[in-house]
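Only one chain is included here, represented as structure tokens and corresponding to the form predicted on its own.
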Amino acid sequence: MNSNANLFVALRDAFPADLDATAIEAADASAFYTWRDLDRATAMIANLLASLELPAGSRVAVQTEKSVEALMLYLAVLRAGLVYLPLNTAYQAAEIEYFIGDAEPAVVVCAPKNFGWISRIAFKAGTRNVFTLDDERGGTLLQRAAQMSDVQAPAVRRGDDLAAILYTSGTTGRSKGAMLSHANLLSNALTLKAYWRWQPGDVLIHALPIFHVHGLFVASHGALLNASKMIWFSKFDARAVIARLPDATVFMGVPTLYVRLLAEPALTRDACRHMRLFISGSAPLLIETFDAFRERSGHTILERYGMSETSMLTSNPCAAEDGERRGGTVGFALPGVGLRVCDEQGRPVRSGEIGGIQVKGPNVFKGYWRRPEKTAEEFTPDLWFKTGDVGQVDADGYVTIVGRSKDLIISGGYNVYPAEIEGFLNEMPGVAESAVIGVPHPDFGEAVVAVVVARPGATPEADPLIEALKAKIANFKVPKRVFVAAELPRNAMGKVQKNVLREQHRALFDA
């Protein structure tokens, strides 16, 4: 057993004996990367990072388009013993300014097209090193790394040492950095390898972004830990994915991707005949999508549940002997994960009753970056993490998520926090107050909708408000529709009744 608990070491130890075998193949077969390429390239980037003589625990913030080189950068950050901080490619200046100000990264890597404005923000915040990386193997990061040795001894890390920080928002609208250790991530990867029955010869279609848990940790770690080849899509393309299904065995997607696959006539049982496993997560999978996919493909989607703070918590069974995959549920608590449902007083409820979901296990994060009071608030006295999700566990142990206690909207697999958008809307000319809700959407699962109240004498209009938001926040957060109302519905305590608004606009996107 290797005494170095660095996650990279565990992943590299799983590489196959034949280092010249293909590890990653571009979806269009325009590029191939061997396991030796992964080892050498991550060594060179890790040596570049080491040459910067950064303080221990330094953060490396990354906002780049998806590429194999971006995955190599993530692995190199682990290898160098630094802390990886992925940022959604849709984030705009106000968001990036906050993340860089809060995390104080020693290194920022961005797309060349964004270097001007991101470097200004970074240098102003005290970051000394800003590199570029594009999706065509270009940029200053690779130019500098090319001068480095391709031999490097991975930094020695304890399991409890920080490996990554993932930003996740709360109802205050201000994002919190969830601190994940090497042991958190490795424990979850090993559990999923066993539970999802990863097999020799498995090939993963990687069509997810790599700035959040699903694509970066669940998919990438799974393939690397199993020495499985990845067929790499820089962007999701339903027809192109279907064309590669005969060459693969495992696919992971968010519900939106399954909806788009079902829209293609080429999705047939024959196209899926070599596939072993289709996995869905990051947002609720509609039962209609679950049933339609089973009918068309002959495969039953495995739905699972996780969070930025915990990676995966539950999963429907993979093997028949473990039980059936039930649509509308997220399966059982994973081996080694404790899950309980409690009432508002923190008392466990009976089987089938609804309450707040609390979890415990080696996958649960270390806490929120520089927020000890918020960390303490989110854990119970006996150290169970309060997920903020509301659900129930039936008599057979299947977990069903029935809602979210913090009004979180999940649109296309991305988390949208109403309070953040309301903060921007309320500052706009003519707006007195606003309420942001999620309503059912056939493609995105949920769509963001805003209701605003005008200031006296003002006449704000929907389209200009939407255009103004597009310049400030990521596109997936921008409301699909904005309505101007005379007032917002309130209860006796004066609290806005978002449930009333959701009901009013529930059928907005019905076909």
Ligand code: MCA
Given for the second form:
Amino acid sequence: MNSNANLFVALRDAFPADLDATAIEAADASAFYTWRDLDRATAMIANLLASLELPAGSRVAVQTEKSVEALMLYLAVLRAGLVYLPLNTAYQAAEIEYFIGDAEPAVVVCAPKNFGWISRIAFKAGTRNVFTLDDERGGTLLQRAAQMSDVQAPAVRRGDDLAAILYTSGTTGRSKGAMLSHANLLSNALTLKAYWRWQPGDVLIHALPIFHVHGLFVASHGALLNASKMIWFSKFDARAVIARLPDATVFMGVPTLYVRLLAEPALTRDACRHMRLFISGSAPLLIETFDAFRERSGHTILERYGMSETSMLTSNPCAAEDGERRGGTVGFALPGVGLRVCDEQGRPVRSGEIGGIQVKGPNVFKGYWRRPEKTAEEFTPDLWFKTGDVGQVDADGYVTIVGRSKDLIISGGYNVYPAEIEGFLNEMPGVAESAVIGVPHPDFGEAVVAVVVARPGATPEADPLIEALKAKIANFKVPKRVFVAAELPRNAMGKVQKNVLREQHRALFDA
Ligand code: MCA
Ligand code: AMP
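Mind sharing the form predicted together with methylmalonyl-coenzyme A (MCA)? What's above is the form predicted on its own.
Let's see the whole complex now, leading with the same chain.
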């Protein structure tokens, strides 16, 4: 029994005996990294971080393009016993300023092209160390790490110690840092390794970003714990992915990736003949996509459900003996995960009835960073976590998500909080108020749409509002369309009826 509960130790213990085998291959076969490379590079970066003599629990905030070196940086942060804080590459100054101000990282790593503005924000917030890393192995992080020893003893951590903080809006309000421990992440990774029957010879196509649970934890931990090779895409490209399917066995994607794969005639049964498992999650997979994929590829997509605060919660079965994969459902609560559905009074409902989904288990996070009152609000008195998702469990145990009680839009697998966008819109000249909604979109699943009301005498226009938002917030949050209306529909209590707006605009993106 290893007494060091550092997640990195568990991942490294799973490395294969042959350290010169390929661990990660660039999708275009332009670079190959062995397991020894992973070990040595993470040791060097961890030694660099250790040389900074940071207090335990220090955060390392990272906003860089996807690269194998960026994954190594994540592993090195674990190895050094520090806390990893990934940031979406689309975030702009106001967003970065908020995260850095809230998390107070000791180290920030950013793309060289952003060093000017990000370092200004970081130094102002008291961060002492700002390094750069680009997607071609350039930047000060690797330059400095190159001078370090390639031997390092992983920092000793307890299971409860923090490994990562992921910012998410939870059910309400501004983005909050979900604190995940080494034990949270390891327990989920081990559960998925067994439930998804990872096996010798599995090869993963890694085509998701590495600043979210899906690409960073579910995909990477899965491959690493199984000593599986990853075929590494710095960006999703449907044609290029299909070209590599014959060399792989496992693929993970958000529904948009499946929609885009289906749009390619090259997606055929023959192209998928070597594949063992296609997994979807992060957003609802339409039954049409599930059916069309089965028809074209001969594979039944395994849909699963999770959250930043909890990692994975439910999954359709992998092995036939565990049951069939049912489209439109997210499968069973994973082994070790407690899941119940409750009514508004917090009482568990009967099977088949709809209510709020609550969960419990070793995967559930330690709370929101420096927000004990928010943390308390989102747990029941008997310590079940309220997901904000609305669903039902049928008599066989299959969970179906039917909606969300939180006002959240999921566009192409990215979460957008209407209140945040409304806040920016309401500050724009000429705008009196606004309502932001999600409507069906053929590519992104849901698309962000805004309805604004003009101030008296003002005539705000859609395109300039969209342009102004693009200069302030991450592009994926910017409404694809903005409408100017005389007023917003309200109920008797004065609350904006977003369902009325969603109904009005539901066919906006129909083909
Ligand atoms: C890009 N754009 C988007 C999105 N992505 N708009 C709305 N929603 C999006 N998701 C916009 C850009 O702003 C840009 O707009 C235009 O599309 C083209 O940008 P580009 O970067 O070229 O887009 P892309 O490369 O085609 O990206 C689409 C994508 C990407 C590959 C689907 O969004 C993606 O990788 N999504 C996966 C997200 C993910 O990993 N989620 C997991 C969360 P303009 O033309 O105006 O400039 S983890 C999670 O939710 C939980 C725990 C779970 O269960 O997994
Ligand atoms: P995040 O906290 O950003 O990771 O987003 C988590 C949210 O994504 C969940 O609370 C769900 O609303 C949603 N989600 C994840 N997986 C699925 C799925 N398979 N089906 C429907 N919604 C999902």
